[in-house]
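The chain below stands alone and is given as structure tokens, in the form predicted alone.
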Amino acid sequence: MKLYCLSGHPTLPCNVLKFKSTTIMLDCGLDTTAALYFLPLPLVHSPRLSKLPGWVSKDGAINLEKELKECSGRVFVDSQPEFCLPEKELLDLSTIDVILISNYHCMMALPYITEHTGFTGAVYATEPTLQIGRLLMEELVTFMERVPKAQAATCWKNKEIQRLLPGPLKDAVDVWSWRKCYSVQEVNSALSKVQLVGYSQKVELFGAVQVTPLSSGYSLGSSNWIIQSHYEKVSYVSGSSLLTTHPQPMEQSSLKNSDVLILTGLTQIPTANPDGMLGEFCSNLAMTIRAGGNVLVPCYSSGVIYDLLECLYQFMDSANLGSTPFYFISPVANSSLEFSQIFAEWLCQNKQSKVYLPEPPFPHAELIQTNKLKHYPSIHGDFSSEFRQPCVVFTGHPSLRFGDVVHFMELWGKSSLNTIIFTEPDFSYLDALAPYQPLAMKCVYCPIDTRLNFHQVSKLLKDIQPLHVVCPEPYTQPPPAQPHRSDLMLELQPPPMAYRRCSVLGLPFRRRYERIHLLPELARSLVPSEIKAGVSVATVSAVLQSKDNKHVLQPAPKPTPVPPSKKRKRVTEEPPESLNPKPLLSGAVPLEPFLAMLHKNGITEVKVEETADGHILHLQTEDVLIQLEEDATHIICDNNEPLRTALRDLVLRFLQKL
């Protein structure tokens, strides 16, 4: 059993797991950091930004200034953002036969993986996975067309180049797996290969293994994966949380006995309470508002935004925010709002239970009815006719790079009375902000990650306990920023196994059983024998079928008889005679009742040697020596065959015959 490990980031993963016969891929998470090495996208012409100057090098020696721009001290790429795929070199991705999906944000690789590599197979995952993964692809694809750059940037990519380049563009990994955004057409084609599954359905992959989804707690239709065999049990814990939020609580009694647990999606700001957080999101707000500033929330169009909006949905009143107006604008503002009404089977039991009412599960519905919250697709059309200030802003993307966030950061950024919100923690927020500096606004840093922490990891490992824990290698040691924080690390035992980018780990257990079925006819032709109590044998002569990875024993056929032939046969045409197999021995040969029986049959001088396996017996007057070991025993004898044949049916007496 192995596992190919394609993402070194330990959030977005994606692993191919071989186990038995089958090739499963676990996630496909698109790595949107390298974003955030791009100069930002403007919906509406930017001067600040179409007047950067150019890059070239101090000795003019290298000159980019069509790819590399200058700002705000630093150098970006000009051009179309791009990001980092899994790796495609480690193995041949064809052979791939299926993709577990456990939540939206790591399936963002998918339309790289299924439309390009000869991918055949088929891609599992939960409804509202498939739908919220749908949206945020198509808000993707949306913001890059929206704003498309004529020219692709290659050149600085160039290995002797990029080392000359300033930082932090010089330390850029893996540069040349980055790829342009996908097409709409390549979205709903990769889609298409997705089969629906609902929590604790078990799918059996080509009767080898079973597959089955669990809830983790993490978002809506967010899933664990159980991978088992009959005898062998993989569980894949991928983006969980213990929290009580909006999504249906983790199930992890299914966890328990575990061969090997892979662990992955932790949460990245171990030291942050998601609580403590929402209240120093809601104060800031309040205090922003008051002051008759603006608030900007990038985030993602689903996930904590549900939280969020629920959060102020309590606090608007006590904060007299009342009449402050909220917007969230993003091309699927409006369908993910909506997704999140419908799903109520993987919801909470909480916010089931409104459903039945009825009553709508998340506050928002009130919100939007009351005209507190407003949704557009873009800060074209409606919206800019009715914009009002002072106001709170949610919009995408948590990369500052691209869509309608370009716009208010440059309409914003030069007042010192508005504030910027980062909610999301995958981006760090200087970087984010890099190419709008110097900033006038004020910059809150909130982040809100709900997944595991180091302490519940630990204790949900002492609950379930897996006889093996695989990892990515940042999770076995402290942060770098942090290096006396050995409680932000996994301490196991036996040690977690660590795994980074294009690493490929034998996973260390072997396949000892396997499960065979017999035919009817077969087990009844067979006669047990009972070797001790409550264990009984029998001898079969069978036929063993192998067809899709399902093993049936069948009675061996009988001899079909040959028609009579006119021809003379030849003497070594006859078939050979069919021999009784011989007949298996088990039990053991007792030390003291066998020399016993050999005095009784008149072999009195024996000498008794012990062995680290047994007993040597030598017989002195006959000079005949007996093996006695615990799976064999050894008559040695040298032309005597009488003497042998009585000592072999001594011997024979204690056994028995199967």
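Numbering follows the first chain given and starts at 1. Just so we're on the same page, rigid core means the largest C-alpha set that superposes within 1.5 Å between forms. Everything numeric here is computed off the predicted structure, so don't read it as measured data. First, how it differs from the form predicted together with the partner chain.
- With a cut-off of 2 Å and the rigid core superposed, residue 26 has a Cα displacement that falls short of the cut-off between the two forms.
- Residue displacement note: residue 17 has its CA displaced by under 2 Å between the two forms (rigid core superposed).
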Given for the second form:
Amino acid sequence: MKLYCLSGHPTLPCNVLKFKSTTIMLDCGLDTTAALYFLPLPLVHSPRLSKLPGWVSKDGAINLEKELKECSGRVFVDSQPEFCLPEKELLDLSTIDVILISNYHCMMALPYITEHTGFTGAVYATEPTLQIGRLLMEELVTFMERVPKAQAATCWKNKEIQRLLPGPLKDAVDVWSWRKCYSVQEVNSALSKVQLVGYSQKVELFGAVQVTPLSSGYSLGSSNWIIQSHYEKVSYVSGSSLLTTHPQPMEQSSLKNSDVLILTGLTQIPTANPDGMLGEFCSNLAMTIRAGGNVLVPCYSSGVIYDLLECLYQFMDSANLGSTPFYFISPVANSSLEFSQIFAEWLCQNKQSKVYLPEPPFPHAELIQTNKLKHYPSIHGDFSSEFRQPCVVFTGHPSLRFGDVVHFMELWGKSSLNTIIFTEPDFSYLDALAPYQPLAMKCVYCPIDTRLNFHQVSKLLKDIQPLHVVCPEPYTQPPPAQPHRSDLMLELQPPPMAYRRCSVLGLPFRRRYERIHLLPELARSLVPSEIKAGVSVATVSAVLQSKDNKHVLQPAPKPTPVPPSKKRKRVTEEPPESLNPKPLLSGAVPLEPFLAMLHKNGITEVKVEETADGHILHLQTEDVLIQLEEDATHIICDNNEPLRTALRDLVLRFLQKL
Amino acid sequence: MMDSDCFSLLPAVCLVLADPKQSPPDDTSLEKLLDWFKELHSHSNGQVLFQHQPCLLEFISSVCTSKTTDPAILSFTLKLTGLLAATPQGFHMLDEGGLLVYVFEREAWGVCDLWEDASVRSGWLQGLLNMLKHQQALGFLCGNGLIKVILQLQNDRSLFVACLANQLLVHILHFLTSSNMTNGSDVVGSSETSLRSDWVSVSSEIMNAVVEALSSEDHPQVLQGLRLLSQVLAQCGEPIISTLWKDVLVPLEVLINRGSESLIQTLITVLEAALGTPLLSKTEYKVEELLEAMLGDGNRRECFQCAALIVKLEKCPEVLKRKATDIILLPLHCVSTQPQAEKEMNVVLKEQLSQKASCISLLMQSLSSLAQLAHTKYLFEDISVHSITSSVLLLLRMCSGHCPTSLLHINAFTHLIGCCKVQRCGLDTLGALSVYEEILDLRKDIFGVLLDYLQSPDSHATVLKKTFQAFKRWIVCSPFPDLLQFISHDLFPVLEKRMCDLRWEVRDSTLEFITQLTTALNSNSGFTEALHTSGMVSILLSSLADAEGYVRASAVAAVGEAVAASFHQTVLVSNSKLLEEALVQMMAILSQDTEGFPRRAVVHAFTSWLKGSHLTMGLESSLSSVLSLGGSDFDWEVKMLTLELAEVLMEKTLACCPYAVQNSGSSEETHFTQALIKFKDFGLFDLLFNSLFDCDRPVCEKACALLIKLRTLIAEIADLDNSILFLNLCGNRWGDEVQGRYLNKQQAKASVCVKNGATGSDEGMDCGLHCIKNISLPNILQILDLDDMQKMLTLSSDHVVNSPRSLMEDILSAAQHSEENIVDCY
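And the form predicted together with the partner chain, for comparison with the form predicted alone?
Let's see the whole complex now, leading with the same chain.
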């Protein structure tokens, strides 16, 4: 059993598990942080961004004026943003049988995997994962296609040139594997390969293994997976949460007794407690609004935003900010808000029960009804006529490199009354803000990551007791910025196996058993004999048939009488002559009774010698040696077959026969 | 009057109680009845209660002989008998008839197994305790071998009984040492006293039992022994305590050296009691030595608990306190400093610190003891306050996840991250340390840590509250040059954010903190200015509309203080605007808020404004609305506060420099009249008279007191025209009431006149029977019998229901009803 690690990112995993005869990809997260090296894509013409000077090396030797622009003291690539894909060279992607998706954030690289690689397998995901994943992909595509760039910058990637670039471009890794965004066609084609599954549904893969999604409590439809055969069990835990937010709570008990647990997707900000951050978010928002400023919340169009809206729904009235408008701007805003309301079965109990009242499970329905929350596909169109300040705007993309957020950064960045509140933990907020400096706007970093923290995970592991744990390398040491926080790492016995990008791990357990079925008629023909209380043994002669990874023992076919007309062509086809097999023996030969038996049969002169394994009996008159050992008995008797047979029969009297 | 009524009911009650067919009244009724007897007994001055009430004796004897007595009734009877026998005369009477032996000898009871009931045993002990007021009683106890029974009851399975037995034993010993029981030495100046020989055997019987208990292997018995010992030490005098101490010293030493954790608290109580006695001064009694033994070398598990207890002792010898202090500071020191190579780390301590539960409790003990020491401004000797404070600061930093790598030798760090208990305790201690001037130079660090706590999104609401408290103590204790800079640049922005917190508790404590800060820095003009210029005031004003009632109330208080602070300042531009805005919002709260707290806060704010200043134009215009709104509020506390406001208004207006007025020719009288007219304009009289007839008793009481005050003032000004200030009676509730009383009085007067055959003056008749619209204030005050009203109001509202008479009536009627019920059943 092997694990191929195609991504080193702890929360955007992409691993391939070879288990029995199957090749299973676990998630295919897309690392979008590479976009931070690129210039923002302004939705409205920005004089500032369009007039940026091109970059020329100090000695003038390298001139990349067209590709690289200097902005706020840093150099950015002026091209359509690119993303870092999972490793494609480690393994032939066409050999992958299935892809298991754990949540919509971890499937964003799907089109890169399933398209143009020869992939012919299936993708398994829950319905909300598919639908919201589709929304996020479509949003990403729209963001890119709305602002087309004529050229793609590639010269800077040249190793010799990159080496000479200023940081942080100089230190970017794997730049040649970066790719620009996929197209709608690719998205559609990739998603057409998805097969929907429900929680706890058992899916057979080629009869060899069974995969089951379990609720992971992180987002709508998010799941952990169990991959098991009859005798082995691998659990894949990715992006789970024990907090009470909108999704169905995490199912833990089914993860028990795993041989291997692959653990990814823990919280990215272990020191920030989501409740505290939510409080921080609300108070900063209220402070800004009270002072007459606007609040910009760069966020994904699904996920934490539902919780934020719910929290604000309660908070705004109490903070006396009831009349402040909220705007949610995204090409998929409408669908995201509506989808969340219809996936009732995937929600926590509290929200599910609302559906029967009947009420919408999320309070944002009421915010929309009362006109407090308005959503628009983009800043163009209706929004511009209804826009009222001060207000709160939720919009993407959290990297601040594309999407409507770019416009608001340009619009509000100059006033210190306004505040930008970062809630998504995926990007460094300082890097995200880099091309907008100098910025007068207040910046608040309240990353809300509801995924498991180290404290919770160690409790969970204590509870479910996996034999081995595999996890990304960063989880095995304290965060680099806080080397003294030994509580922010996994400390397990045995220590977890760590992986990084391009690792290939041999998982530390050997398969020892395989299940084989007996056909009823074969079972009927068995003659079991009890060798000790409760244990019976029988010999089986049969033909083993293996098909679709299922093994069946069938009665041996009776030798069919050979049709006389046909000549036997090949000797090998002749069924073996079925001889009655010799019975199998079991038991031990007790020394004293055996000696007595010998005596009774006239052999009196026996010299007994004790050895390490048993005894050697020397029948002196007959000059015969009998070696009695725990698992063997030898009668050494030269040229006296009758005596040997007689002795053998005496020995056999003490043994059981099958 | 009352008592004679009750006495007439007593025989019937006794019959009911003694009747085994009746189910006994509930415990509280019996207790109340006993209370009444106790009261009678204390007022009777030696008069024997049952001389006049033979029914009591009959009751007692019938209960004891009855075969079917209820345990509750028997218990009551035992206590009652003890009470009756508390005087020598009563004792004699009961003893003569042999009744006393009959009551307290349980073998003599009609039902023996009643002793199994705990309430009976407790009644028995209580009865003896009640009786033990004279020598004869003690003689009775000893003569009948009751001491042995009491000693047995000391280990009773019922805690109440055991405790009572202890109390009784202590009482006996105490009684033995009281003056009339000892041979006071005739030699002047001799402090030697000894027990009279006839009582020696009693005391030694009890003391032997104590020694035996302390030497016992049975844990509860040891505990009881120790408890008795500590009570004896605390309550009894010589020669009992030194005799007893000599006897118990050996077993006590054994117990202390054994170091059982569960006994520590009790052992310390014993030693604490010993510290307060003359035993301390004699070295052979080893009190100090024992305490020191409890501390050990600081390497036993329980020594920290001992040290924490010793630090709290008031009369502790200095040396011992130093040692205990050193020990109790060890955990704090150990966690917050680098290990020194030459000093071997305390193994026991290290082990305890490595476990989460014991680590936290140790540090909390350490911190709270430190706070305790700081409260008394204890002078540390071997260790500087400076380094202690640094340790506390470091500990607080560790709790929020910061730790210098040099301290990672101990894995206590991970237990501490985010631990609210230690945080709260540490912040309390840090606040308490503000009394030491020598650590003022640490202020920057201290403020830094406190500010971090305020800023941290993970700080629990209770931790924030403690942070505010610590902040306040440090800011108030030592205003420093950069204080204002710090407040407006560092503190205010954080407070601003905290006032928008999700948790109302945090918003509330933030506002409270601002209020306290404003009060404390009242005289600091810079602070007031900062309050205005930083925009804090407008945030306070917006908090007046918070969703949570408590927060609105705190916001009202904070705005109130801010306004009051601005009164002291010379013309701030924003002042009048602030007052105006505050008044609008506060009046809206008073008239519309659905919760009581904010409304109370508004009235309170007005009161403190008025107390702190003269009436300003802005205030005056709202005052009448406040008085009328507050007086007609649904919440009685708002009404009370409004009356307090009225009181302050009266005081302020009437005390308004009368001498100055006199100079200018106008008299005291005109000044007073002017004041009254002003009151009328404010609607003060409407408030007072309405409140006088309010449905809430405290409100009436307060209004009554204020009116009496006013009446006295009017009377003092002799030549005041009685007809000044006519008030209109029509159209309000109190007017009808006054009118009604007026007419009643007139009618009574008229009927007297008719009886006397006098024709009377036409004038009186005329106006008397007509409805009148206007009466002068002095007249109204006369018409109302304020003194009578006040007398009635001071009686508690349940004075009728709670009388012994009603109690007895209840008992009787319950008995009647139960009879009826029985009949019904047939």
